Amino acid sequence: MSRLDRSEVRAAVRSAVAAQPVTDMHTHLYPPTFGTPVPHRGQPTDPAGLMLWGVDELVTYHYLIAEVFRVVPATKLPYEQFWAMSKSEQADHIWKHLFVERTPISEACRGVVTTLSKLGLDPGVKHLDQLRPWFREQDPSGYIDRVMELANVSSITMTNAVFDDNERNRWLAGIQPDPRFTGVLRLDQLLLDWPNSGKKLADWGYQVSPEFGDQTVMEVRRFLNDWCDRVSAIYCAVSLPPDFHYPDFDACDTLLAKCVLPVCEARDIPFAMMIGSRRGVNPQLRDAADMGGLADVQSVCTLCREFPRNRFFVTMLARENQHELAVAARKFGNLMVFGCWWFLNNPSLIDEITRLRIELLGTTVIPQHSDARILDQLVYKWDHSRKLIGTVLAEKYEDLIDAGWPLTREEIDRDVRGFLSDTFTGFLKG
């Protein structure tokens, strides 16, 4: 193993980060078996399909919807008028105001530009009709392969919200597994709305009651095991509001302590908590209505301490939580911090948070996940993140060389492999 000169570090890191396939540990993406509403090759579409891709979906992503209402406010285009438009009409409106009449300089806009460019398309067109025919010619399954190759993503982890009837009914109808995708059981409604989720479980044949007697606990566990089996869940997950606390002596506490965490422990799978999403602050924006808030890191510490045989993936939405969360991960080996989630997925914050985590945790952290809802977003999210992660790593390696460490290319390759794949898969295995 040859020692690297300081002047060789940046090129070595850039090469290693570009070459390393990513295991994307959290997305909202689906394979074609879940249906697609996107027109393609003259095939019939599924209006409620869950596989979202193509230029109209990319341009009408909720980040861009919120952004366009800053340019054309609801006083000029009422919300109800915008929502009455077709998907293509909405996309044309956004393209006109954010890409044609303005420079697409925000991160969400730049992401669209990067994606189109990497696909070999012209992002500077004046109208989306110049791009739509290309997407209509794509086969969805083949397009997944193309996007994964461009993003250098080896595996896509879904988010399977089984309390959503649209998705649940597709699973019950029989979904053929796609080896490119892995399942995750999402439990938001179960944990945050027991009165309604309990009624649903009862309707589905589980013998539960509003009170948490032994039978209800065992039946909730049976439900969790049934659906972990059905989706082949590699972990369970929940998105929590900023005011989540444990213990809070409520139904969520009971479900976590008596049902979810025991099932995860028995199945030897982690439990993921994404904490800090404040829902519906402007309901008229629909999916674009949410924002973030400061969360309680000590609740995470309590869970890690009281359930030492469980493993926890945790990410938080507030910038102000990042330091305390990273310090908490130094204290608990069963806590894995991951990703720059949602509103943290901006270059300045990814750079800052990645530096903070490396300084406190070394490479024992998962620096990023895409959180992609539109397949095409894999291209730009990983392109942008790889560059940022590579820059931080290179500077830290240069600091290490300055301190006297004999850095080798093999060490860089090993660290990058851990950062982008092995840390996640290793934590899954325990």
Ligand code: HDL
Second form
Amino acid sequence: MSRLDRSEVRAAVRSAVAAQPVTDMHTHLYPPTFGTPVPHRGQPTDPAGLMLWGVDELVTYHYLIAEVFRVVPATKLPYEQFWAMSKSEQADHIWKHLFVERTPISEACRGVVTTLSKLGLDPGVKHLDQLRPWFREQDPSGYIDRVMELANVSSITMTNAVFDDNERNRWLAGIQPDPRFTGVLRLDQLLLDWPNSGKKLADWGYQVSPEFGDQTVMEVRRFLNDWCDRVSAIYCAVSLPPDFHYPDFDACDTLLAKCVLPVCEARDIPFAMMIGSRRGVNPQLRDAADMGGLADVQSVCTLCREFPRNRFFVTMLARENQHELAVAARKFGNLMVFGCWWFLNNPSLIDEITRLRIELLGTTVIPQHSDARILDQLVYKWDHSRKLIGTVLAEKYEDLIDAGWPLTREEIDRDVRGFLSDTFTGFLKG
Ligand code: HDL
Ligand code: ZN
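Form predicted alone already given; the form predicted together with D-arabinohydroxamic acid (HDL) follows:
Next comes the full complex, this chain leading.
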């Protein structure tokens, strides 16, 4: 076991963090079997395809759409005029205003620069036509391998929106599993839009009614099991609004307590709650319409206390919830805190939140997920986060050495493996 000198720590952490493959626990990515709308080497595209990749998708990421409307407001470019543009026209508009006429200094802009650079392309081009031919030459599946290698990501966890007709019909038509991807059943509509979601289940052949009699409970469980089987769900997930409370004595409570949590317990899989998303604040921005708000950590504690045989992944969207959530995790071993979600996925907040989490939880936390929606984003999201997590870790190890601990390289490798992969996969197993 090689004991490290304090002066060796930063380099040792940097290399361990760079070398450790990531199991990415939450993304919106799909393999080519779900179709792709992106033009590529002589293959037909699928306009409704779910696999998004390449420079036009990268530059029209909804974070950048929100940012370009701050530069060219809707009073100058009406939303419907922007949405009527082609994907390439939208990308050219964003590139002009955020990358050519202004410095791409925001985190979402810098991410595009990092990705293009690491792909060996010139991020300083004045027009995207200088980059498009390179992407058109890519084969989607081979490109997935290339991006996963660049990002050092070993497994991609999907978000399978079973209430989305486009995705659901693809599953029902038969999808060949892709070993690089794992499935997650996403249940927002089921939990937040009852009884409308119940009507959809009835259309799909489940004997459910708006009231929660025994038959409805059993049929909702059958629906959950059918789809967990179909997508081979490694966990189930929901995104909840800031005003989510448990108990609230509403349909969401009943569905959680009588259907979702019993099914997750029986299948021995965790339930992930992503809490604080306020949807549709500015609907005309579509995917970019949402924002976050302060949520209730005590509801998380109540669920962890009342369902001790369930395991919960939890992330919250408000910076102000992070400390209380980390303290809650000290109270419940069935609570695993994860990620710097969405508007927290910025250097200053990743640093702050990772620091407080390690101080309170040690190695029993999952510092990050990518939330990537476009495949290429894996390159920048993990490049940026690895460096930030590594900086915090190195400082914590230096403090430990100062306290007299004989730190070894093997310990650093073991901890980094946990932070970037094993803590997640271990919690899946229970
Ligand atoms: O609900 C979610 O899973 C969020 O991550 C949303 O998809 C959000 O729009 C997003 O892309 N965050 O990064
Ligand atoms: Zn997400």
